[in-house]
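To begin, one chain is listed below as structure tokens, in the form predicted alone.
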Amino acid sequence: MIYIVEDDVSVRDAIARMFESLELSCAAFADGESFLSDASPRIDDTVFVDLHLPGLAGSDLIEKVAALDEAPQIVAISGQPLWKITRDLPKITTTPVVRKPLKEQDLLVYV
């Protein structure tokens, strides 16, 4: 399974459809607290964070999900500077991020 939890419609929705347009199963959410009401991600599934979400930052929501018993691969989404990425991501430093705007191909390798 492949969560995408981005804020913008535009993206959740197109990164949801190129998914779906492959045969892959996904879920989409708006933000991290319903992803974390609404989601059971398993060690198999990959879950695409952005990080400047509204409410639960993206980055707690990464540090929540990474914490879980059995972790699902966690990549942060972001159309923000490098430095700026840098500056969320100070003790997650290992998950990867993918840049905005988003290629098909940089999302393909993490699924």
Given for the second form:
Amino acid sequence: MIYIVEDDVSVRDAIARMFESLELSCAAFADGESFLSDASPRIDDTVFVDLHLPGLAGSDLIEKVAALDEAPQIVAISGQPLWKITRDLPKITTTPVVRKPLKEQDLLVYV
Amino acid sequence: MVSSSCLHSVLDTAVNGIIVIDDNGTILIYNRACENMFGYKSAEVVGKNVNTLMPSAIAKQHDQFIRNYLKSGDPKVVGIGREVVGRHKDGTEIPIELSVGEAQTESGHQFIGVLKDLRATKEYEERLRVLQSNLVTMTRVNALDEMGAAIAHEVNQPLTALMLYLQTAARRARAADQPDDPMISLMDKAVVEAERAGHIIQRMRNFVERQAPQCIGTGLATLIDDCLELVRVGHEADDVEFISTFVDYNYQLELDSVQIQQILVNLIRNAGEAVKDQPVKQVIVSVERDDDNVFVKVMDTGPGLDEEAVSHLFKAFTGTKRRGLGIGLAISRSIAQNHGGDLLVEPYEEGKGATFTLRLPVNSKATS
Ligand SMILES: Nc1ncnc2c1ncn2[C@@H]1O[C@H](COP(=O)(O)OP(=O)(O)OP(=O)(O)O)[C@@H](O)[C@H]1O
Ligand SMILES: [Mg+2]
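Got the form predicted alone; any chance of the form predicted together with the partner chain too?
The next block holds the full complex; its first chain is the one shown before.
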């Protein structure tokens, strides 16, 4: 299963459509809160998290998900400048970051 | 008849310096305000020539000035007043606003000088000038950078979606039972163009990708006062009251002061413009604190901002004025967010003005 947490409607939709067209099952969420309450990611899942989210920050969400028992693979997505990404990402994790604008190949390498 | 001790006590309570000389330039009266201004005690200078209190270039000519005036009656300062330079006991020069009157007394011709120390005013004007020019330069640089960053960011999202839609559509077209080759070729070309746009955005972002804000300990109360002062300068004509209620001058915060000033100046300027035609014209800046954040609030008595207005307030390039100095709310917010803070507007309340809240995080080094 592939999860997408991204607040921008079009980006979220485009990513979901792309995975669907490859017959990969995926679920998309507009914010961290709804992801945490509705999704139950497992160890062989992948979660794409936009760092710039309303409410619960992307970096906090990543920290929470990484702390799960059977933590899935996490990939951060961001359109922010590098210094902001390095500031926001919790230093302990080794989360890969994909920067926007992106192509499908950038995401497909992780699934 | 006023007694001489009464006269001296009047002279000594005067805020301005008062000096009386005779027609030889000899000091007869020298009040307490002068003692503070020049560093000489009255006893040190009374009976001396007044040129003791002047830089040597002028001191040399002063006796001649008096003689010229007495001869020609052609005033250079008497009855006119002008800005002159005095010399402190320690040698430093003091800008002074001097007005001189004259009197014929039984003991001869006397001149009475009233002196206003302009040091504070000058320093203040100079400080304001520096502040203002910093702000203008930084605003230009920042506006360009932030504009670039804003464009990069705003365009990034649709471009990302566009690219993924195109790639997905192209793949579907290929997988169709009877692939439409010209169509596929068009879509591939579209992907290449979207990619090109992406590269442009990336280059632009690399170009404007600024350093993290340069944060240093700054007195918040002074910073707010400075911002109010900068805006007041443009509002002297229309009686808008700009008030800060935050007076904890010891409170220090780690921040990039020029950037935060830009935000506050923009908020205060907007507020000042919003109250212009109101019966009550007030802009109040206040500060609230909790453990993690400082909230600087800019409140006005203007018409307020309804939901509709708020919904596009922070979008880039939506300002209604086109005068160019301001950095606008979109950039203000992005600067606040670069600081790990945010810029918000309080919900609309009928009959109340607008309130903008600048949230700044308090980091470990901040002290109270
Ligand atoms: N305190 C306020 N009360 C009422 N309206 C406001 C207030 N602050 C902002 N606005 C409205 O929001 C608009 C956008 O403000 P913003 O600061 O982004 O740009 P601007 O002031 O129009 O231009 P600039 O700041 O570049 O000079 C303003 O033009 C004004 O209509
Ligand atoms: Mg403005």
